[in-house]
Amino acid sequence: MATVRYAQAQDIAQIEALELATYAHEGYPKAFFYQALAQWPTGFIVYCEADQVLGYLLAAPGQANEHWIMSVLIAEQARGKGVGKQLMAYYLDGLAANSNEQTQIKLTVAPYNSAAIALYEKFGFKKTDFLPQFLGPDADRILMALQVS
């Protein structure tokens, strides 16, 4: 049975393994995930099947009335099965339920990541800028944003 819920400390080893399997040495380290869990618990969401973490979403506050989706990562064997959609819906529903003000949600995505761009566009995100070398040399990003109230 699949579950989407807020991340817990006992999930971090699996989240780290997912990160390493996808990004190797360029992924977030375990200590970062523990800190994220402490600082942004309602922005750290996991998708699990049979106690196995198959995806996560990590979001953090930005400037006033602004949030950033920092990472959405799905295990290779779970891609194309609606996991990202479930994580995004859970996060956006929670954000809307806990906010009385208009909020802008931003994210960056690699220009070649057409599956992620399509997912974000389904939720109403719009491309707002192209950011050359945003994450360093040869790491261009597209900035996308969504207004929610």
Ligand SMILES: CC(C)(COP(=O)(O)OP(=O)(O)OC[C@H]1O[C@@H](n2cnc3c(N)ncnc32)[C@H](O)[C@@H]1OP(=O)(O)O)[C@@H](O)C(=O)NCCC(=O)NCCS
Given for the second form:
Amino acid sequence: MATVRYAQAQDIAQIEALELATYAHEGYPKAFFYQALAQWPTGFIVYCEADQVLGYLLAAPGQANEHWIMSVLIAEQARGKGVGKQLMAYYLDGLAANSNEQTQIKLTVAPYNSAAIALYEKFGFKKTDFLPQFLGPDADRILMALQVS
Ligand SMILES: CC(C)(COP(=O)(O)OP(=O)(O)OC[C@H]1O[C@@H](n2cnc3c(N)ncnc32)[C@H](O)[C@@H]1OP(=O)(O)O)[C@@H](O)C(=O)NCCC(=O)NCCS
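Just the form predicted on its own so far, so send over the form predicted in complex with the ligand.
Expanding to the full complex; the earlier chain stays at the top.
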């Protein structure tokens, strides 16, 4: 059975494996995920089938009335089946339910990552800036933002 829920400590080994499979040494390390779970439990969401974690989304507060989506990652074999959409919907619904104020959600994405850009545009995110070398010398990013109330 498929489930979307907040992440738990016992998910982290599988999240780390997902991260390694896609990003190798450039992914977030395990210790970061444990720290994220402590700091931002309502921004850390997983998609599971049976006991298998097939995707996660991690978001965190930024400046006042601002949140950042830091990562959305789906296992390669589960991509293109609506998992990313389910994680985004769960996160945005939770944020709307827990906030009375206007909030801006920001994220950055590689300019060539058309699948991710299409996913974010589906939820109303707009491209707002181009950030040269934002993640290092070879890593230009597009800034995208969504205003929610
Ligand atoms: C980008 C990613 C998160 C999308 O998740 P997903 O579960 O595959 O996406 P979904 O199946 O929910 O699709 C959502 C929408 O994204 C778009 N999309 C998904 N895959 C696409 C592809 N290969 N090409 C173009 N658009 C695509 C479609 O608009 C789709 O909506 P639709 O099915 O109603 O047309 C996933 O491919 C992934 O993990 N990629 C590697 C990591 C990554 O790039 N993360 C984002 C970093 S910013």
